[in-house]
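The chain that follows stands alone, in the form predicted on its own, written as structure tokens.
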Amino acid sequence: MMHDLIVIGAGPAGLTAGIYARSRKMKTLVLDAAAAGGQLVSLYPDKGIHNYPGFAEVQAKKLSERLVAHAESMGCEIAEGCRVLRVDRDGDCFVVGCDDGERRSKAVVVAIGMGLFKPRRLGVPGEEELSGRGVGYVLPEKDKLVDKRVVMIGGGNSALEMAIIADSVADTVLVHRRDCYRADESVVESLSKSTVRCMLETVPLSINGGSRVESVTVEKGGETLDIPADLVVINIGNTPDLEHLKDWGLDLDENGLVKVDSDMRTSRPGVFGCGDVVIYKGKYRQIVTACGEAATAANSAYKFVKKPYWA
């Protein structure tokens, strides 16, 4: 089945980029590797979410939950475990393989965030052995929280977000190796209002346990601390996985991210690209920013296909 436009990625900007396609009268498919939501649902569900215009609070997965219905009911036809492992030329179309086989449309956006990322680690002792025991790189749903002792490593809006939440029903203590947050400070300003206990300029040394978690040995101002744990959540930031890129006769930068111009294009004719897989001078990370990419890389790959006379 041919289609005018295969959107890789069911993220924000994936879905933003179908609904816009859509808004077009373009037949389009959406594609992601896992489920549809990206970051949202993989990596924090129940972070809120307070930089979305329109919001003043969203749930991660609410908002989620949102952008998938309005794809939906834009006519978006959406494919969740299908991941793409190469992007070709056949004549005037694309070939988009996929681990279950091929599709094909006029245009391609590319909207695969960090690809299928994995949590960054401590590389301590104890973190692999306690793994799925108490050592954690999401927060649990809160229900799983209740009157447990976690440890939040970590010092960005996530790290500090989940620390926040299990605070609510848990006792919590947050561990950042810096003397200062890299988070905004909305976020470190709601963090001094809860009774999350903060422990900054502290190094974790090691996780320790038996057959689970029992406690996080810390350094802190040339002391040695062990603080009791059920849980621990490392929340470091991720590692990207987007190696495939290379194969899809894409122009990188040094660190892997897809060049594109101010409409979202990318070095391959008919391939777009929006969210956090690109670059360009400039570039800020946030949902929003995902969005309004998605906007113009979907309208792009409109002029691509259908070539109106105002284009």
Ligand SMILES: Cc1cc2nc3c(=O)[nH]c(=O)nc-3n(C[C@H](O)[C@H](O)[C@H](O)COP(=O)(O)OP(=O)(O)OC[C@H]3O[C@@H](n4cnc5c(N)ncnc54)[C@H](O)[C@@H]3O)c2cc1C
Second form
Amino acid sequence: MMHDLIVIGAGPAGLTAGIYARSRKMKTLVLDAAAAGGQLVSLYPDKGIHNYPGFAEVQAKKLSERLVAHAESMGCEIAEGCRVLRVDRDGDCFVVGCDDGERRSKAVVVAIGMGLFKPRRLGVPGEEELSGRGVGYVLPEKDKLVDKRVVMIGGGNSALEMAIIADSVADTVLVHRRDCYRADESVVESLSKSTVRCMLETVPLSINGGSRVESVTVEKGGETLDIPADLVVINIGNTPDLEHLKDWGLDLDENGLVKVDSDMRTSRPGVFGCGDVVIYKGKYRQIVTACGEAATAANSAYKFVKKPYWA
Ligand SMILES: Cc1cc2nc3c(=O)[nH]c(=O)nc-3n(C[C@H](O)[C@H](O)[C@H](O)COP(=O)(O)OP(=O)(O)OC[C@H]3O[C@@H](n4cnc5c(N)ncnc54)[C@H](O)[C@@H]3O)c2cc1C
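Hand over the structure of the form predicted in complex with this ligand; the form predicted on its own is what we had up.
In what comes next, the whole complex appears, and the chain from above leads the way.
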């Protein structure tokens, strides 16, 4: 079946592109390799978002549910569990090759965020052996943390926010190797109001245990200490996995991100981009900027497909 537009990725950018395309009555299909909602559901479902206009605070999972419901109510088709591997051309149309078959469209919006994330490893003894047995890279849902001892490792927004969430139900220690955090001031302030035990200038040396995690050994001020733990969450960033983008015929920067102009056009006519995956001068990776770029990308796709007299 031929669609006017295929949007690749159902995070905030892809879903907003779908909403705008449907407001122009374009037949629109949004594909996602995982579940719709993007990083909001895969990386931080319980976190509160405080900077999405119109919501003083909204839980990430709730905001993603609203975005999905909005896109569906506008008539977007959303296919989950459908990973795009190729974007080929056949005459006038694009052939989007997924792991479960091909779809065709007149234009494409690439909104794959940072791809499918690979969490950055700490690289200490015990990490790999105890992975999935108390060592993880994403904070489990809150009800799985109740009365546990959690050691969070990291010093950015994500580590601090996850530590604060864990702290509401679990005994939580935050370990960071530097002498200050690299998180936003407002997040550092929230941390200072929590009961998280903060260990700065502390270097993890090993994660220990038998069938499950039992402790983390750290070095602080020349001393070696053991911190008892049931769960160790390593939150030191994610390595984007954008390998397959190389084969989509798009002009990429040295980090593998898609270059776009101010109309969100890529180097390939008929292919537009928005959200975390795109790069331009002054790019700021936030939900609201992803949504703004998506509105432009969908409008540009509309002009490309429908060629209105005013464009
Ligand atoms: C811990 C953390 C906290 C954050 N907090 C905030 C905050 O408070 N406020 C804020 O504004 N921003 C925040 N951000 C940033 C925000 O999450 C991103 O800027 C936003 O999610 C980008 O949206 P996106 O749609 O471009 O990408 P994503 O949300 O990454 O969505 C991309 C989607 O594409 C899919 N995909 C990837 N590859 C393929 C493929 N080959 N085929 C099909 N589908 C594919 C993925 O499964 C994913 O669902 C935070 C980020 C992190 C990591």
